[in-house]
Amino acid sequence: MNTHLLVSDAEHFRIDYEINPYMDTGNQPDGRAAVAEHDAIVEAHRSAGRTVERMPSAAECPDMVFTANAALVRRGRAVLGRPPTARANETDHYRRWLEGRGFEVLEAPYAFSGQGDALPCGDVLLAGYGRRTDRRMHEFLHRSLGYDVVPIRTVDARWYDLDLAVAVIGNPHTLAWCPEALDRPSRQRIVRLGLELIEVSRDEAEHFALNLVSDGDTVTMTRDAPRLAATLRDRGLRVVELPTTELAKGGGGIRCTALTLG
């Protein structure tokens, strides 16, 4: 679960259009402060035992910071993100990677937030639509990839992708979740699943608390949601809390800046 990881890195991370609510072109992220948050970020990964790849990113794509966004990855296959226009120019780079690595890379139909839309939980998918993603991807992640994918739907454009709501903590078992961000009929499939679940504040997922990286013993997450990060350190898992100031200005936070490859 999340231990081997796809990374690109900051060097041209900046706000040039505005595709999320966090996002201001007046707001720009200081780059040097950027660039040592997703240091952080990926030696907090090594230190974890987790396998990190790098691949730069393009100064044409000041997003590509953002990889989780790229695709969605399963037993070496691909399916490609399908991102906002603005960030349509990723999709060639990220192609190209991952067919040089061996993976069997499918285009997505309709739009698709990749990783971003689309937490792996065993063999079920909980699969976000109607932000970024076309509710016809749910089929084709299912015929592709194997996945019996729950659909989920977020209540407004603050979680326009999935992983800003909703956050998977122990594979199969445990999520941890806002249950304000989502609409009824996705909490009621939430609570049908039978897991375990950890109920977080509307107040720190703002703060990107449920964008973050976990293997089951180890989580990687902002410093902004304190409540959470005590609440899983008392539940015996090491808990790693790194600021993620300049990232926020994009939108995302640690879950973000890593496509899971394995």
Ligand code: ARG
Second form
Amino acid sequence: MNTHLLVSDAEHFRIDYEINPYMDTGNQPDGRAAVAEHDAIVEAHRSAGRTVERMPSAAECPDMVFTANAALVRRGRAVLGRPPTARANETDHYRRWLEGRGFEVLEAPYAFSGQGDALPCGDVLLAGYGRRTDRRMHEFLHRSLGYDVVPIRTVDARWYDLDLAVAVIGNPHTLAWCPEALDRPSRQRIVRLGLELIEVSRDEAEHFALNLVSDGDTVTMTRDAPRLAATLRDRGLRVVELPTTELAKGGGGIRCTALTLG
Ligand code: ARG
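Write the structure block of the form predicted together with this ligand for the protein whose form predicted alone appears above.
Below, the chain from earlier opens the complete complex, with every other chain and molecule after it.
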């Protein structure tokens, strides 16, 4: 899991608009620091043995560093994301890249945050709705990609994408999650899955603790969540902690910058 990733770059990363509560046009990322931060993440993926493909960002797309929202990909098929209007001009770039790589690309019929709201866990897909993803997407994802969809709703805009509130850690399946970020029926649905669950505090989750990439052996995560990092190490995982202060200004972290291709 997560062994083949698509990333972009932070060359054009800026805060031109505010579409989540972390973004503030008065608090711009430092260009050089952002590029360095992103390069270090890519390097960490490669050191963990993951294959990373890079797609250049476009100047008119200040959020393109967050490739996770581009699509949801499974077995050679990609369902494109359908993002808020401010990010709409990213979609053509992703469509072309994915088609050029031979993926069968499907358009999303409704609002869809791509992998930001869709966390695969074996054949189960934990799928967010009610913020960036229309619930009607769930049936579409079931039919087009074959997942058993578990609908999950977050309780406020801090968790505008599900990958800020829940993370798949590994095999046999373990999830890390911030229960407070989810409504009660969603919490019950997660508990009923019978997976191993690691609880993360609201404070660490707000610092992008759960916005991590795990391949089941190595977890690449922010350095701003030492309690989760320690818990994962206690469970025998290799944990690599990296600075994410610049990405945080866009409301994202490490998971948001990598679209899983395989
Ligand atoms: N500024 C971006 C937005 O609001 C951040 C996206 C982060 N991606 C994610 N998968 N959570 O769309």
